[in-house]
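As structure tokens, one chain now follows by itself in the form predicted on its own.
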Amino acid sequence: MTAPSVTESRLERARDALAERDLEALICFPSSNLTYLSGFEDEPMERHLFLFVTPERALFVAPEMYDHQIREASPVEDVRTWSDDEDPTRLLEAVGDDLGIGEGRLLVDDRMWALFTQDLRATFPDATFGLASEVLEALRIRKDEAELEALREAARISDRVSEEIRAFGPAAIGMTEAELAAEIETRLEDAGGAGVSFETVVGGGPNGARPHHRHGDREIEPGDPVVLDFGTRYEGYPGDQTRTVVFDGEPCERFLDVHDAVLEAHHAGVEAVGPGVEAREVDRAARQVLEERGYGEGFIHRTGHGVGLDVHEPPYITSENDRELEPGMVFSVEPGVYLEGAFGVRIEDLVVVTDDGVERLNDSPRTWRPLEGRE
């Protein structure tokens, strides 16, 4: 997924961070952390598969069926395997002895299954445990150029499909949300994407007032505001953009005002982004617009979330986050207003903090009309 030189650089930075903090080891299991550090990607399963990183070394503990697969994907050459008729905790004990760990502080993957954390605690009873994010959040939060290029391409694919779908116009009337979602997902694949970043959101009419509604059997009707939130992955990195469209007919007057307010809030949030700006200032810029327009109570979620190998990761753009933004950080700006029983409006772009401002990754039309030009 990532070039060995890039992965080796990430491992080196992780080892340096462990040494600086006097930490014994970082232990990842199949997750975005493991992929980030090793280049190897797999789903969590019931078998013990770990990447151990210490200030001096890195090695895998894995089922023997994964030996060649890991060696092909990762520059980590030390792969210790166990078979299904063996107790993997014995290999863990041997690895601990070899690495000289077990009496200091060990960081385990934040999302590691309890099954495996329990086995690690039993294997290293004298160690103290923390979370991998203590080290990896600072490394992953600023994207390198390879990551940025993958995110840009994922955004371009999402934008292309957004324009294709909004071009349906009246042909979308009578389609169910699920049918429209299937059309989106097919087109994402056809445009070069690899699956979806998350379950596609198509929220027509009152369903759009529920931010995490996915899609159902409701048919799209004339005048319906339809929230379309989707993305695809490219080289492991996700796109994520939202537009609210009326495919045919005229929406109600209140919708016109809400959409205009959300669009204004979206632009205000993006314009607030820059190096040295606190994350909460971006939230404040978007939220203030909606409060002044009378829709503050309808904005019921944060303004944005970081995007990387995980579609939701730091930095989170919330009213309480005083973290200063830095070049290379990527996150969404997605204000929304949700009127229960009526409709919802959300507009979302991904942005990158640059040395002197902000770069939008998305540039598809943000208007509610299906075929009009850009704003």
Second form
Number of protein chains: 2
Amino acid sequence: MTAPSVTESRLERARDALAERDLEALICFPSSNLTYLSGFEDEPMERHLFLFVTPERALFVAPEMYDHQIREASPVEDVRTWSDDEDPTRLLEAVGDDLGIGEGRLLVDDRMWALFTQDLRATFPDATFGLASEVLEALRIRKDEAELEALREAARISDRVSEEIRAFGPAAIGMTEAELAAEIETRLEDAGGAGVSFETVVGGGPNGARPHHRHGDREIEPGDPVVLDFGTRYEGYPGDQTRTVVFDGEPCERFLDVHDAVLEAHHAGVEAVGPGVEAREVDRAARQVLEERGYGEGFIHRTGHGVGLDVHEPPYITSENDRELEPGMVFSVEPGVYLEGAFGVRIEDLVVVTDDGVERLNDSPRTWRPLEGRE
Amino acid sequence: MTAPSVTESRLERARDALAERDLEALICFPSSNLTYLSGFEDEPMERHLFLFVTPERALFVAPEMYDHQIREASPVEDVRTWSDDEDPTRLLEAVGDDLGIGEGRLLVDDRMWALFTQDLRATFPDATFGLASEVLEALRIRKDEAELEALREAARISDRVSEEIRAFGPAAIGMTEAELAAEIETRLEDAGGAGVSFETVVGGGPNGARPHHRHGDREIEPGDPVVLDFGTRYEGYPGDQTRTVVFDGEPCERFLDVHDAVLEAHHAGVEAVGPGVEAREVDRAARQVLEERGYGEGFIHRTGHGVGLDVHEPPYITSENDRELEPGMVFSVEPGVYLEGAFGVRIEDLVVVTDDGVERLNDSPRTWRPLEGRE
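Return the form predicted together with another copy of the chain of this protein as a structure block, the form predicted on its own having already been given.
Whole complex next, starting from this chain.
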């Protein structure tokens, strides 16, 4: 749980940002924005649960059954509840009157369901609507020291499990992707992680050529390149790293060249990171290596994504993003090459922009060999 | 994966419903609606991935890296992709022109993120917007035989694990809630389930008084009432059942009376179910028992929720819902009493409305005793 003093200072900064921009209110729904501002965490749900933040005040609208949990998790003292036999839009109207909002601009959570934005539009027909990220992105994109510590520990846990799994070597042959994924997830939990950052990816042979293949019942064969992309959360912050390994046997010649090219692109991307650098320069550095080595066509995604309470968040490391990197930004550098029907290779670390360069959060071996030294 | 013939017939019914109501298009985002109509399944994501359905056509707008996966999962042949170096709103505009939409009424997925509804509103400024449930709820609320079979099997798996866990008896004393939850989840997987329906609830002693407490590091003590609420998915459909048990030792007198009252309310709720009955009559039947026995104040939520691809979906069994029940509707009957600081009791089965009454999907023992016969 986030310390109340931390969420209070975040709320204060959000209120200041609203006041500066002459915005009436920010309305969060269960999401990372809500967790960031209040400390209360839950899955998105079909019941009306909102945090209203105005330049002066903050209050929850919540189902009665969440009352105690919200009060325990959050320093926001004003919690207004509705019960399952009441129409929650009545409470929205009353809150709108009380806060004096509905004539100006309201920001809704970027991940709020249409079900609820429709209700808010009906309740506040004279308001205009924008997205919470208009003010929260600037707050969230630079991580503070406590956030960085959580991200470092999440990365350490993932690295440790990555090394343990690679040590399976020949013992992994004949295991299914799903069995390997289960091993990974058990070990992440045992190592102190809390749940997975995203559904674990184990892509063996041709399945590795699908960047978002999860895992299935295909058995690992000798010589198979296997994409292992996973992470766990520590104090709410996720790990996310990828290695591509061959557990046993000899991979094909083409794989050797592709892996070498992806590794070179990965290092080139990381080396390009620093304060004042545009995000797209990092993408360019990695992409250029793969283009020069003849694999540009196989690199079908961006080079990276920001990581924080959301495992995919700004800054996105794309060929078009000219945003300048700043100290405290955390993102992945994960070039990959995908050869449909054959195999895929992806190598991913998380990095943090520092005052004078870059810090890698991951340091497990990047070689495709199961048990050799670090590259 | 849903059979292509099934999704094709669902798509056809959706297109007919759009035509009947003079609607221009239905726009789904990764959600149960998208899975229901196309067979393609993924988590909500920050990239633009939509299924457009008009009275005549259906097409995907998707990130390039999802192209193969969508084609494999779905019978929809028209898949238009954008790559990470392109602006996806350009593709939205082109698709809008091609489909000839943007002057009439568009329905967006109920769970579409505000991030994307804002984009659609900007792309189609002359359109009016509604929710996908306006047409899809009527299709999804009555389950077909294949859906019912999946729900029955998911219920059987949950029942089996419930009985295995209750057989722990005294061995559960001293285990933490989190350890019990891990045992439950491993066994659900071993019994053929695929992932949990929702985060497993193990609420011991006072934690059971929070209906949405998940699990923590509190150890189970002798005499503790423990709320066990969990389920797993089978062919995409979730189980969801609750039992409240005392693993060892003697519970307090008050618990005995509360458990007896909740069980009576549970049975009264189930007995009220049948075709043509209003949803609120089921709520009333359960609520009345608890009120008469002096526990009305402690029953702080609705009696149940529909269950299908979403674990919470219509019909909701509340005191206000006058919707008539129809054969094929599936929902929970789960009265509970919550005594803050002391304990909670909830007893939940899933039921399906039949042509002449009700079928229970769960039949594991409802007694609080760990190993005795069925009630």
